[in-house]
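There is one chain below, alone, in structure tokens, taken in the form predicted alone.
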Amino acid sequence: MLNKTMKKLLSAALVGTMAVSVLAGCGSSAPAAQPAGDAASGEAAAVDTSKEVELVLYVISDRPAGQDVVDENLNKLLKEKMNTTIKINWIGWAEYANKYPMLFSSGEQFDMAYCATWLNFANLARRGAFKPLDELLPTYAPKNYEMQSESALKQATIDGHIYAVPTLLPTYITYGSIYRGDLAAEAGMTDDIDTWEEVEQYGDWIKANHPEMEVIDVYAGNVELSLQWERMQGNYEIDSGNRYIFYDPSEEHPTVFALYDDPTAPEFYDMCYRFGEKGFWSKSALSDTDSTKTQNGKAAMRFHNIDTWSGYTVLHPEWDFKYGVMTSDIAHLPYTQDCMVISNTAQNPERAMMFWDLLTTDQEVYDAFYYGVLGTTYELNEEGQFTITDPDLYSTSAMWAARTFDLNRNQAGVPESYNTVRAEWEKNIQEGKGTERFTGFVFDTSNVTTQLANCQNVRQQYGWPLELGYVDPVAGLAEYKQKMQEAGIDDVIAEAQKQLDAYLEAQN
């Protein structure tokens, strides 16, 4: 858990532009219009809890082997506190893309679910998948509601109604190199690896000295070299579900463009071809389903966020994992990057909101939900940091929307630099660079659904092989552009541009 000094530093820095909400307890203001009744004073409306209720919650993840013992402990606690139990249903990583949308069209009765921008929150809300929370949130989860900022609630509002409860923990739009510090030291590279030239230098050394390892961790569905390239150029994707359409947030009126129209695209694809020829990743990466190669010592580097890096440092402190920041302008992710929604089929929406209020304000309940059973699935040290006893049994909850700044604990072994880097990012954000003003922008894809589906297919069929250097960079780039245009990307860009312009106009 963050120490008091760090909490004060971050709380002072944040003004209400977190990935999903402002920091709990940092004095953020709720919307001016407070509902009548007890909600304005932070007290939940009276609900008859004499009848025991079982809430059903859906999350996306593979069910942990030790979930039964976690559920038993949590439900005992919830029964005591609010005469409620909870049943958690799981949609696995290999099936969520198809099963998650069907969840809301099947008519199945359930109460709550994890949702996010990358799960098409806005589109599902417009299609009537969720109950509006305009009254439910302030009335039955008043403590949570008071900690939400105007910006957070605005992003959770679709067509005039609040449809989600944003989480209360900051996350950032940063990607960088996560690499083996012990191997970098052997290679004589003591500075952070945060340029493509240094990535290549490190890769060359790995190939020469550790040929059994992949240099860069790439696997099916995780081809994100282009995302790292664009973030380093200072560009930002239009949304997390369509990482092939970008804009430059430093421009006063940004122009939306496709990845292949970036003037630096030929240089990028030449680099990818060169990396591929050197064998920096497997020739069968697009059929490789192993997502654990870096943490298991099979790969020397990957590109991802600071939380992935901190997790690796805990798993293997002996490998001295380092993080090279390769995003030129750090900003907060949208507030709805992680959120909780109430299903339109929910039979107990009031009790569900009461549960959420308790979960996000009560440390005992939060620990039981998020970390499991003290002494069985996790331990705590004197500083309040947690250690997972057996990651194969249980790690932490996949319901990331439940995280709050005050209740979330740091994992024992996470370097102090994890806190100092985040504090530095907050300082930079307050200096008002370009990307932060777009935190609240959410691309509504409802008018270009067909074109986006076509473009995603083209990206996988032509874009990913090009990005991995499997095809000639010149001919491959031309073919990729042609196929994208045939798929309707120009319609997508026009729609994104219109919405981005309208967003900026509304801010002025």
Second form
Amino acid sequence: MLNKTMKKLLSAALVGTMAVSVLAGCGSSAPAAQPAGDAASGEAAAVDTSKEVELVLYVISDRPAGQDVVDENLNKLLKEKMNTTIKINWIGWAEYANKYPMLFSSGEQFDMAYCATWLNFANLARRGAFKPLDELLPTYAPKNYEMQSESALKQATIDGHIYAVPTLLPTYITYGSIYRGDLAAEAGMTDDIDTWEEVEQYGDWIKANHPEMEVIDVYAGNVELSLQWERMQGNYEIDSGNRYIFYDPSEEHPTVFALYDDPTAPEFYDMCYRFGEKGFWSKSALSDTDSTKTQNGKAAMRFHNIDTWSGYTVLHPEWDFKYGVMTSDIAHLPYTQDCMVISNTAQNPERAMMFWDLLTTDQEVYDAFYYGVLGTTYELNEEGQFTITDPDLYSTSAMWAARTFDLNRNQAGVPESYNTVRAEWEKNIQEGKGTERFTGFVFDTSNVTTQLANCQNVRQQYGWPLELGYVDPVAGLAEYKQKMQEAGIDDVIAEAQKQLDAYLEAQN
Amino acid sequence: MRFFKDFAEEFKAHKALFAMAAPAFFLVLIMQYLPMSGLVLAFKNFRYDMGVFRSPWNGLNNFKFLFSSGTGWLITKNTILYNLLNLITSQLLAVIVAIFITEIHAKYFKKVTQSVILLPYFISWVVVGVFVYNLFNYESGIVNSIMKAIGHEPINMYGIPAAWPFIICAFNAWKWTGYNSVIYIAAITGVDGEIHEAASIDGATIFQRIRYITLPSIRPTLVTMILLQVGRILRGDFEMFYQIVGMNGQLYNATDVIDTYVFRSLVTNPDIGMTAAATFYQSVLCFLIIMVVNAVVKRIDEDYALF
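And the form predicted together with the partner chain, for comparison with the form predicted alone?
Below is the entire complex, every chain and molecule, led by the chain shown above.
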């Protein structure tokens, strides 16, 4: 354990961190982590690694067949570098919803886990599932800590403590149309399809010329037209789990509103009804569970993010998938979109943090961890892009939080525009402007859990059928609104407004 | 203290019997009774670092989501009605099938029939869900393909909630009839063949034999089966409903049961306390219902009661 000098150094580092966070709170945009990072880096080297440690890491995905080969290679490397081995446990996609929260309630001893906003990071943190990292992160992962941006750390901070190491790979709040370039060219549409008029024009053409295809890919649990509509107008959702409450980040003091109260809502639902009548999607879409329609050529268009698109381009280069950006204000996604947490039962949190520091700064370790064994599970081309040798053996790690901007490699075959578009976004994003001003905001739902549970249900029961044009747009909208109010959405909005105001207050 | 004295005497007298019962006793104790203490979660604001028993109390807050929007009554009603409907159809069909099968004397035909009827039991609801979608899908479903072929307008089954109780009931019966009938077949074959022979010789028709010999002889089995099912009357068969209806909100008013509602409400913002509250609600109601029904059965005929 820690000796006395260590403890002193630690508290020095802590004081440094606190001082910085106070300064940061005053709105200074100085490189935040500098002092704490310096104080910490000296001692990190002095940490005793003479005892061999096996770390246990949980990730969510189905265990690949080639994991053993990857583990062997990685552990040889880690043993050499820091006298540590790592055991990766997998929670399959079919069971993660039940099993993931159980990890923390069962008292099982493990060190690290993948976590994310969609795995309810904030909720779990608030309920004491993780170890606070206020000391651990700057002390044992100083290099990683130094690279963390101010807003990333703010997102990882719940009730005053840092509970996660956020990803170092920026991802973006974007939504847009992923569509078939080959078909669009046939239809004579060479410009990007990035307006609703163009979507309709493309849809009409598909319907007339390829009636066997579904125009817009909709399936159970994936009704995203309203999200696309709001993104197009530059509005942003209060919480990624509750995408029916929005605000306009461009306003000085944004007002939180429900989707149905957006002034453009009637226009939106009219459009949906029209699209539905035209047969752009199935009348039974809500019972369809096929999530692969676009990538398999059964559907002609889908609204989703840029990474989904780049995945499709690699799968089917011959279809020339194109991406029409339909988000008017692009900002970074919360960095806790992918993050690493230390379990409150961890036996070796110090070593886990050291491992994380190495993983996110050392290309050799990163490659061995993320892509596996060169020549066996992946190949590299001259540009350093990777190709997966056999997707059935091993593709890439499911610990997505380990990705960093510097170490991450592109997959060979992704069109150049993937990089140029993202570089463009990065250039245009201004710290503290528009949506970017709110990336640090985390909605604490603990006061309104009852209402949220009810609203969630109403959205599925009344919102989705309305959004797919299965019910009359005027009467359906009125019913949806009434049910939402009965479910207590006004409490949720009031709570969200209060927290958003407090967030802005703290910024100024 | 009378009880303990009696128990000690009993124990001394029948050591071997107690030893034999012990594994079952402890199994039930550990697997069934100890976990019940977890029901306190229904009244707690669960925290991972404090565990089940040290988490702070939360009053009745966890129950609110079930009732605050008026859905609580609807889903309770749906759950009970679906279970009653399913209970009646699947048991009735099972009895009829069992009688038919035992009356068939052609050996191979009997075996084949029985296997075919039993087969659906082994098909998972996930697969059944795919069947249902491919039957009723508006654009390319089998039903609508037939409709179009005979020149009829296609039917949007997913837009008619009233049809779904029947569809669900039909699939439930299809899946369970064969399995339940096995139990009745066992009961029927337990009847002494000589009684049937004697009745035939006395000139009883096949229907009279069924009415006066077979049915009375399976009555205890039937009552026990029904009582066992009634004990689960507030538990919706989650897999069945979830796979057949899925996320199709248009059908919820007609198809939502407690289990699906809880799953859907909490899947994005999970809360162990609220889930426990729903289970607690179901368990308490089930307990009350089974006590009442059992008491009624006891009134009518003591031999048939469960306890």
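Rigid core: the largest C-alpha set superposing within 1.5 Å between the two forms. Given the structure is predicted, the values throughout are model-derived calculations rather than measurements. Residue numbers count along the first chain shown, from 1.
Core-superposed comparison between the two forms: the C-alpha position of Leu227 differs by less than 2 Å. Superposed on the core, the two forms barely differ at Glu479: its CA moves less than 2 Å between the two forms. Relative to the larger rigid part, the smaller one turns by 13 degrees between the two forms, according to C-alpha superpositions. Shown is the Cα shift of Arg63 between the two forms after rigid core superposition, which amounts to 4.1 Å. Core-based alignment between the two forms gives a C-alpha movement of 3.1 Å at Ser395.
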